[in-house]
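Let's start with one chain on its own, the form predicted alone, as structure tokens.
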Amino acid sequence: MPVSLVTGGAGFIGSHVAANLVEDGHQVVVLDDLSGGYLENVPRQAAFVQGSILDQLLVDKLFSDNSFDFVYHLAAYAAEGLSHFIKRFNYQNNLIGSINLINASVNHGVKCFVFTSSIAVYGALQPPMREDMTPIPEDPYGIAKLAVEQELRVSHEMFGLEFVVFRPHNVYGERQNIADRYRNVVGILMNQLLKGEPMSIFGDGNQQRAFTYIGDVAPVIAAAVRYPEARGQIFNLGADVSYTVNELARIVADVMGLECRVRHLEARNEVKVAFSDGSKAARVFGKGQTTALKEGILRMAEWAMVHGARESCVFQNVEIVKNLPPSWASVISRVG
């Protein structure tokens, strides 16, 4: 039986990934500080640990007490927008934490390393977007992701650490933290409409994206390590229909059965046109299923109903406030 660490297994998408691993007879560790996750997403089946992967001592325990035999990285705090404020907070938990769990599996000669990466990472580059594209981040978070593929490829040369890197995009689905106001717009719709609340988008809402449902990629990410020709490599993971926010929003009330009311808010720096080719994908692990939207945001609608609404958490410690979105600045406090 295959041993399995997952990071951010008590999160979005690496508690649907663990999911799918226990299923497919892995013996299954999470590791979760529980900043973004829920314990109650965890499947029981797996063994769960409650820590950071910037305790290096700890994840260092871990690899020794468990005997890796693979590593799923989904552990991050992938806010895209927010990422140019919180710059520091950025680095720290998405490109350091990485590089601990990066050490500890070649000195403990895991198998193969699957990092969940970004759509972040191409920037503004004309959709759709290719692997072949040299990335081009505009934000830090997108610098970040790609700092790790790179770290992943020069660990590969030099010790043979195999790896395979997924670029996922909008991912949406049960499970997912609708209280985070700064990331996952379906989420933060659903929350707001839960809350009796207008939906609030930012600029004009005519910012296109491809909006991909959980089910359609957890299984592709778990199964990676099962597909020899995938090592090394990356691929671009989600949904190749692209949406307007406007559109967005106008389905998740529909399918809630409430007010399309929205509150445009000042518009942010952000990409405005982002959706990825996934061909590479389907070529190596098969076309697999494709879920409508408005399907997928009805069955995100029936879990979030039946969850109720979450109070919405707000960031603390900005480290810039310069530019700062106002509808952030209202509520956000300031580091120091």
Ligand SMILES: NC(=O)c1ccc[n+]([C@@H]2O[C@H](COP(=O)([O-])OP(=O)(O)OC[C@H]3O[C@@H](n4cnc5c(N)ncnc54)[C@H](O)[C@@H]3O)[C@@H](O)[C@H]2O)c1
The other form holds:
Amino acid sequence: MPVSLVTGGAGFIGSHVAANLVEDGHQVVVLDDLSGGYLENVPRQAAFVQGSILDQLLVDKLFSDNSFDFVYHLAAYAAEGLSHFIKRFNYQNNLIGSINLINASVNHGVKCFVFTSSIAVYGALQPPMREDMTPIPEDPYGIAKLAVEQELRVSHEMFGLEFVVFRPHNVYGERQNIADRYRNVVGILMNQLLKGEPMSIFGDGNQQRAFTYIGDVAPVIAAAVRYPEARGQIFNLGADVSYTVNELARIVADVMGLECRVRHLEARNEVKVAFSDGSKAARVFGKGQTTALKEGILRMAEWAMVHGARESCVFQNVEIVKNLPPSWASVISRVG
Ligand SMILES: NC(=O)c1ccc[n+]([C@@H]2O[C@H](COP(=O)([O-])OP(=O)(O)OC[C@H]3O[C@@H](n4cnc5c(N)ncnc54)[C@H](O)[C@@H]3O)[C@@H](O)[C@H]2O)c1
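Form predicted alone done; form predicted together with the named molecule now:
Now the complete complex, all chains and molecules, led by this one.
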């Protein structure tokens, strides 16, 4: 039975990947510090270790105690827009934390390291983004993701570490963290409606994204290690039909049976149109299922309505307040 570590397995995508791995017959260990995830998300057949990927001693002990065949690294703080203002935290958590896992994977002979990068590595390149484009990330989140991709490349060249990289985009669905005001637009809109508040949209709402249902991507990530031709490769992963955020808001309100009340906030500095070409992943892993946006939103809304609204927390320790969007600045606390 293959033994797999899933970091971030109490989070949204990680918990689905962990569940898929359990189904596929893996023995699964989840490492998560619960900073953005919930214990209830962890599949009950998985062993759970609460701790941080930044805790090098814990990471080394975990790898010594378990002979991991595969590492699925999904732990990260994925607040792309906020990452400009929390650079140090972003690079520690998303880059240095990843390096701890890469080091341990090399030292303990892991057979394949699966990493969830992001469409954020492309920045403002002309969509649809393709894997053969030279990435130009526009924010620290994307820079950290790209740096980890590069680290995996050189760790393969230097030490033979096998890897598969996925660049998913705008994934939504059941178990997404709907309490985080800085990321997950679908979750933010649903949480606001559940609380009886208008949905907040940055700028005119004409920014376009292709929203991806979790059930269409988690099984592909879990199965990646079974495809020899995927080794050493980078794959875009996700839907290729794009919608404006205004269209998304209308669909969310519609499936929840609520009035579509929107509050437009000052525009923030973000990429206007972002979606990617998923044909490379389709060639290697097969076409797979593509859940229509309305259907996927309905499934997530059914889960969210049972689950209820969650109180949004405020990010502690913002490092830079200059140019922070006003709606964030009013609720933020800062360290020097
Ligand atoms: N959701 C998306 O649309 C999307 C798109 C592209 C890439 N990704 C990437 O996929 C991965 C999963 O994202 P998600 O949307 O499921 O987010 P999530 O917040 O739901 O899951 C991340 C999990 O990582 C955990 N975590 C964070 N820092 C940690 C640390 N230092 N040590 C241990 N655990 C830690 C959190 O507690 C959380 O459970 C991330 O790497 C993210 O960058 C997500």
